[in-house]
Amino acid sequence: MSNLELNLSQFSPVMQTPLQHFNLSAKQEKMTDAKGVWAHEMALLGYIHLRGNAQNKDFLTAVKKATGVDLPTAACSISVASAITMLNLSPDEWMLICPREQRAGLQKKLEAALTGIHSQVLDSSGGYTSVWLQGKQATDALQHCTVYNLHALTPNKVVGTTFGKASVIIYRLDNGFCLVLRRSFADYIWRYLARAAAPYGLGIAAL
């Protein structure tokens, strides 16, 4: 056997968030007052791209007949069942948001429910990472890291938005905001929430 074939038998792949440098979970406790801002990485969920027609009835029901979820169809609304998180990008863009394990089978029923049907479906796991903000100053914070609106951004609401010189989508739930971010920009955007958040004072919450 050669040293190549050695060191590829030898290989044993690591699957990483990219804010692992950052060892956030040693960090996490228990949400209280006593901080404004409280963050912490949703990692290694899984995403996958989805477009087409939402004027196409056939299309909006092969969608509900794999995932189980009304697809949103209103500008920059969201859906929210069964551990899937639906975000409308566009008029013929979502994004579906899910834990990982089972990105592989929700892509595949997505794929034969839509068989016939114009439409793309791409698992984009791999390039993006979520970071979930919370508490009485979150909104204060997060406002100094972009030129939108917060207030706007209502409950059950997502827009895309610059974040310093990236950007982000953010939605919005009753509890807090998400941000959705490529896996590029995770660093800086991490670096540049923690600096924002300071003045507040930053906790990693035990999700």
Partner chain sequence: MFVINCPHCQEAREEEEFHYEGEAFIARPANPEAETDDAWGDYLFMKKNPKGWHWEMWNHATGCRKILVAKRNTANHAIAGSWTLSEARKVYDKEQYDAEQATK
The other form holds:
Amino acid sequence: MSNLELNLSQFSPVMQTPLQHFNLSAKQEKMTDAKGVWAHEMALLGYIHLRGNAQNKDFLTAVKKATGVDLPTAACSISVASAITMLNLSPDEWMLICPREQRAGLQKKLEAALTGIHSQVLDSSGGYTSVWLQGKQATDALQHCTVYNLHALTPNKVVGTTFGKASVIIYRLDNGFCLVLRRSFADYIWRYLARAAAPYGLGIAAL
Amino acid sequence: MFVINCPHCQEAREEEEFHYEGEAFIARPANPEAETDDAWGDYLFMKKNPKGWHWEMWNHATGCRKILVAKRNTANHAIAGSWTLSEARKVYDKEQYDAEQATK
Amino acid sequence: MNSNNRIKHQHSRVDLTKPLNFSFNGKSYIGYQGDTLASALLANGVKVMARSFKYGRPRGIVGAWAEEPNCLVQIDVGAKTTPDLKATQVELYEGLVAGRTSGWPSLAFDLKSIGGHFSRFMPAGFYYKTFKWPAQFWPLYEHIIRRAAGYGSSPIEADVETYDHKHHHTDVLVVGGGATGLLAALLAGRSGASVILLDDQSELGGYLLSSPNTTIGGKSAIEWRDNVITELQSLPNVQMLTRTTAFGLHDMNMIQAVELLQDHLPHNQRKPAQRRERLHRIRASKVVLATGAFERPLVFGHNDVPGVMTVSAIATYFNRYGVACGQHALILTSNDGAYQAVADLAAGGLQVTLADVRTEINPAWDARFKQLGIDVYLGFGISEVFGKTTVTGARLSKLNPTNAMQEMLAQGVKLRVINQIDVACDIVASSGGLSPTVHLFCHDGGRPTWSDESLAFVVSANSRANAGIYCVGAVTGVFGLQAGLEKAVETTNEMLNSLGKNSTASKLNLTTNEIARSPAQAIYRIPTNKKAFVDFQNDVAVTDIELAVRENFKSIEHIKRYTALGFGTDQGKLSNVNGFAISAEFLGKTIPQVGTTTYRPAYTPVSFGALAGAHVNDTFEPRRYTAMQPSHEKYEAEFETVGNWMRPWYFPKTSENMHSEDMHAAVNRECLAARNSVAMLDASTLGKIDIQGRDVREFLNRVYSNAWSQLAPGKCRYGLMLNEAGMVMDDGVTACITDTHFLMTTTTGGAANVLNWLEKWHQTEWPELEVYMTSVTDHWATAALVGPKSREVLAKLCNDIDLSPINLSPDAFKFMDWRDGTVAGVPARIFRISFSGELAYEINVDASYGNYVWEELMQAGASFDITPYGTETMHVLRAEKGFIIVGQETDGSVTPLDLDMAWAVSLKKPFSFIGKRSLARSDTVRTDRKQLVGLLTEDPTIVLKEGAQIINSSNILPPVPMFGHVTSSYYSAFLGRSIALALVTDGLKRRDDPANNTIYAWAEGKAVKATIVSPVFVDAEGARHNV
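Now that the form predicted on its own has been shown, please provide the structure of the form predicted in complex with the partner chain.
Next comes the full complex, this chain leading.
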């Protein structure tokens, strides 16, 4: 199936993000200090799930060969390189996030390099979206949503934790947080986040 | 509302992130067909349910989805430790062995 | 109104330049910024604010904060109304509307007060004894008793306020912002630790705010407090929360606290985006409890007349709020703690009479009292207060001066009144010592201990240090300020040391001007033949406790429940210790022998709104949506929740005259479209698990009851999953993608459980099997295209031969095959499987394209009148075919054999699959178990009730043996009659026995005759899907 491509000659396929109905792009504005929390959907990225044995040198070598980057093997670590962000989700599970148009190529390279090595490479692009969060009260807003100790979420760290009554993957970069949400929960998580951020002022950031 | 250290994520996390998975180290009989109905029934249904220290499994449900073992006191929720399945087995076996030696 | 009790002095925290209008019971008053409702009412001379719970006696304010038992008020009106707030804790704001909660029919005339005249008829246990019989009348009694009881009214409109939760993790949490709490927070803050300091009042400072003549380090206590707060504010690692009540301490130092964010503001200053209350959940490495103490009153005759208060309360009203509760105060004490207040009141111009139960007085205080012109009676108690709706005077009686009361009682000596003096006064205040606020310490199993020195139940400063709990100040029984500060430094240093932090305490000057304290006397009640109340809120008098003991209640927990001591919204903050002591007296035991009742969360009442937080309205529960939601909304689906998913239930059509179909009409139409033409179901919610690795087949053989060794790539198979007890737990179709790659589907509701279940077996029992499994439920959007015309519709969108040559012909793409291709230009994986019995294709695409592909399919099917359908039609179609729904036909007690699905159980597989052994247990091999059958009613128009009991006769005179129940029941438009599925005892045999195949299904008072038949009602031979 990974060798199938879109047929754009006869059809005009349209992608939709799970946050489509909030029409966020129309609400974008320049970030100012007037609002404490700024959010921005990073819509329609490519997501690849990778499973494998981090103790297996062949596995690590193959992944590096395919991506050019060392797989982050330390618990809760991430690596960011060129266009790929790799999240360590568990001792044998990673999520690779890349621009949508690079997903198929990256997946093919991974599958090729990992031939014969016990692993799993999966396109999960339809199943996730990402929401970027920054601002001087972004941490406060998230404290309303998750039980995780956000002060322990240092830059370049990723955790899976609770979000309201659902769950979410959160990673931190120097200037903000990125929430990786499952598609079906995206409506709930956005509503929950928007509600939590309301007392501080929530803006949709034009990045 | 307690805190469990996840040996996989190598971090103390809130109980809300975990899902209880029952008593640890109940081994599945190697040859179920050779078990009597009574013995099989014990395997299925008889749990220790102590007041006090209990070896139990937890699934880090919102985190790494891995199962871990915690030794928890059911009377006061104190947790003596938490380990990966294989590490826990070693600690548990030693505890059993020490207890046996002590009664001799 | 004339604020006749307002006095001006420099220490007052009330701003007399900012008057505020408010109303109480419909009357208008003026208070000032900084007032509580209680202080403002007292300033206005309002004395009677409530009627008592049982006797309807007039009651006034006793305390100054959360200990207040009497003055419960209803604040605000309509949707914003809040019942049963304590007037002492309500901050005044412009336009505040308050009302009484008690006094029925009115505050001035309470019907129950008639009861008061006959109060000997309403002792402890009165309700239990009087209203117990006849039992059927209790609801009537209860209604009237509750109305008379005097609690407020719940709002009947939806709450318009919002609430939220906030999670914190901190090194140090200090609960209580009084002198020692401020000190502990300062030391912790200076050490660099992260610190949260919280206090339930509007301002930090605690009793320092009520004791302005105290000095610390040579400065006034207020100035010391201001300096500490200024420094704390400058520390970025310190967070201070006021109006925040810690109400529960749970495992591993999880403290829950409620912050009131807007209740103190006038309505026009409240921000709509701001919350009314915030629930803070704070995980702290170390907790410092600086929760202080409440002063407990002494118990004496008619001690409930409005105007009888605690000494700390009148001192607080006087010093902090600038309110003199009267002109002539009679103060009774058993300890030196009340002396500063006595001096403050006299210096402030009140006429003060002091009675001390002790016979000696510290000469330093004696000199000061003489200088202030205070009459002092040593060795006296109050035997009786005069007045009905307000204090007019009191009788002082000399107590036996020879011994402490406890010792005498132990010797069986009756206390003897020697002398009496009547004193005219308009206010009486008493102090029986302090009761430490030990509640939080005890919530997770800590116990207080009785201290004979402090005459209180106290907690240790560091006995729970290994749990990270430290205590400072009055809660530890150290009641003097000087000693409290010194001990707090010691304890805080120990706490910081355990955190690996350094203390800077040596730089502090903590010398106070406190006069050394003489020992207090152990006394809890003054002998009297008048009614003397222990618990005001529940009208528990000394005689009630005496009666309870006489009726043989021995445990304090039982005495509490029999008398109602310590119940209610104040939870006995004033009354408990007196109650324990007086119980001890009647039981002939010591107080520690009697012990305390159990302290449980919540410390003070918490609103439902705060507990719910964000879990209301559209964030109440996660609602999961599929990618096709925009289309479902466009076609005006009605939705139902399945698990957390919002699934289209049915799609009512609206006719030209705007008449909308009901569910039955819509479902009949949708069913016929699927059977006769083409229809489409959103099946995206089914769980999907991608499983890869060398050992996938073996893994599937172990977790499914049927066999997977032979399934070829390109093929699908129905799989049945059992739990280890042999009971059906899930089912779904699983496809072989390659020899090492399978795609499993699960039920919608079971998806998460099944993945956990598989992971658990893999991780705990079979880690040697090389498989990885990952959920792809959210990645794939699935459209089930169903009906005889489905092939023609799909063909229109699979015509891009160059890219994906899917051959849809019956020979090339058979039933139970899957194929990759493109649909409407989008890469797709198509399963030719059917949950309806019709020719059907389940089309899976990347969910980003889900709505697009759905709409393309709708367009392609337009010429066949393609009909979207929901879960209700799905249920009817599958029931017509006798397909089970796990959780509907099964309930955790049903084996595959009970479902007549032996074909899905492979007993030949070498590994003993999960549940196999249990299928051979004596109970599961019985042939007369409840088994799945079909039912046809005698009257084809009657649709049985799901859940109806199966009985053998229409005679429903008990006892009626029951033989199972109806699991599914629908009207089948295709068959033109009703159908049902049922689990029936010995059903398989009865189905084939015409002499024994009649049953009655009983529900809602009716028994409906039906015949047991095969559960497959449509196309038993499978001709419809094999085309």
